[in-house]
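Take a look at this single chain in structure tokens; it is the form predicted on its own.
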Amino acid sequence: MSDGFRPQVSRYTTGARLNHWVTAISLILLAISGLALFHPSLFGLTALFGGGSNTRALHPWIGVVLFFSFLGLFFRFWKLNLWNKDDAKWMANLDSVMKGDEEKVPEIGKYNAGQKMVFWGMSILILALITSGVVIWDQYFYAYTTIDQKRIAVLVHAVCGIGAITIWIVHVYAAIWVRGTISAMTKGTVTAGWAYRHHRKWLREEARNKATPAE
């Protein structure tokens, strides 16, 4: 039976999905341009941005777009990502989740513990990236920081960049691994069966309050 014959539950508004994809595309462009500038062996990637000079000029501006786009996601979803006692139990039974046996974990709200860790991890790393990025953005801020501060900022920026790429890879893998997840960010809906299996508490809340718009 196709999804068209299955009850659908609204999970994300059009605005939330657009916000997500702007953030995702910005992060991918930043990762590619950042890696191109990170090591000579990857310098060939600068051709995608019109050369080394263009890459160096565009990279920080893409970072600004990422920061403000992610800020929009943060304000949309931070309350839903607050940690609670069910998240600790979910993590304690992670092996069952990995085996597809989610009956052994508490009913989950809109986001599980893994998704919350991705959210807060990205929140911290993106804040560190924009802060360290400004310190080394010499075109506009050269005179405001010392050489030693710039050196520390370069190290912080590189480490946080690798951390953000790693979390992004985990996020994408999890979205592919949990069948039906990607459609939530493409169509905005999930099947009621998917919601019941993975986010039962959230589904019950939606059923009790259908008038509440999806975030």
Ligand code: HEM
Given for the second form:
Amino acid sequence: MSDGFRPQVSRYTTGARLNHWVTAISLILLAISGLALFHPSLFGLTALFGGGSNTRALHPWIGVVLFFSFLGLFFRFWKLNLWNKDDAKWMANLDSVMKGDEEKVPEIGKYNAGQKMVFWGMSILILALITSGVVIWDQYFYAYTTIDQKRIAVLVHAVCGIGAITIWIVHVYAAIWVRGTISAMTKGTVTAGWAYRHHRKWLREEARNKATPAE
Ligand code: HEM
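The form predicted in complex with protoporphyrin IX containing FE is what I need now, so please give it after the form predicted on its own.
Full assembly next; the chain just shown is listed first.
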């Protein structure tokens, strides 16, 4: 497939992209509603969700959507995010990668070490957020835990929420900073040049798997 003079390589199916954007929208709504409930100075943000009570009622349900949506992403991508020895070399040469020189690092598969850390970081934090969230979801689960357990859960929930927002900022910054990445999640394709520069091992595998045998 080609787009003008730029040959394109398919990176995500429509299903994967829908799955990703449902996850992204849920996390943004959770961050806004969560921050609104976190500190009085941000309480004004509850207006976006129809007031304080509605924000308190909606926030956990959006959390349930995020959890199941992320679970979809998890099962799609976990294998591709397994750590290998090339990832350690990529990390050791992070300074040249940041300067735009990726020739010193080994050829990279579908995801680099930074993307893998975002993936596993989000996986752990979302698991901790749903678990601690259920403990403090008083409307349905009040009777199942003690007050002390709820106190710990509130703290864990807030810390993990801040962690997830931080990882999300890193993820979006990296997606914008590495030019040509966003189209992977909007159109589902990247240019062959982008793939050759940043994920050469993946490009070679794709070429090998998709190449039609000569007749
Ligand atoms: C506005 C917000 C977001 C933007 C602009 C964005 C952008 C992107 C882009 C461009 C990619 C493709 C990267 C590539 O193929 O190399 C990607 C992949 C991915 N994104 Fe996002 N994203 C956003 C929010 C989120 C959120 C909130 C999550 C999780 C909670 C998330 C999880 C993922 C995962 C798991 C992948 C696949 C990469 C991997 O498995 O390591 N994204 N995102």
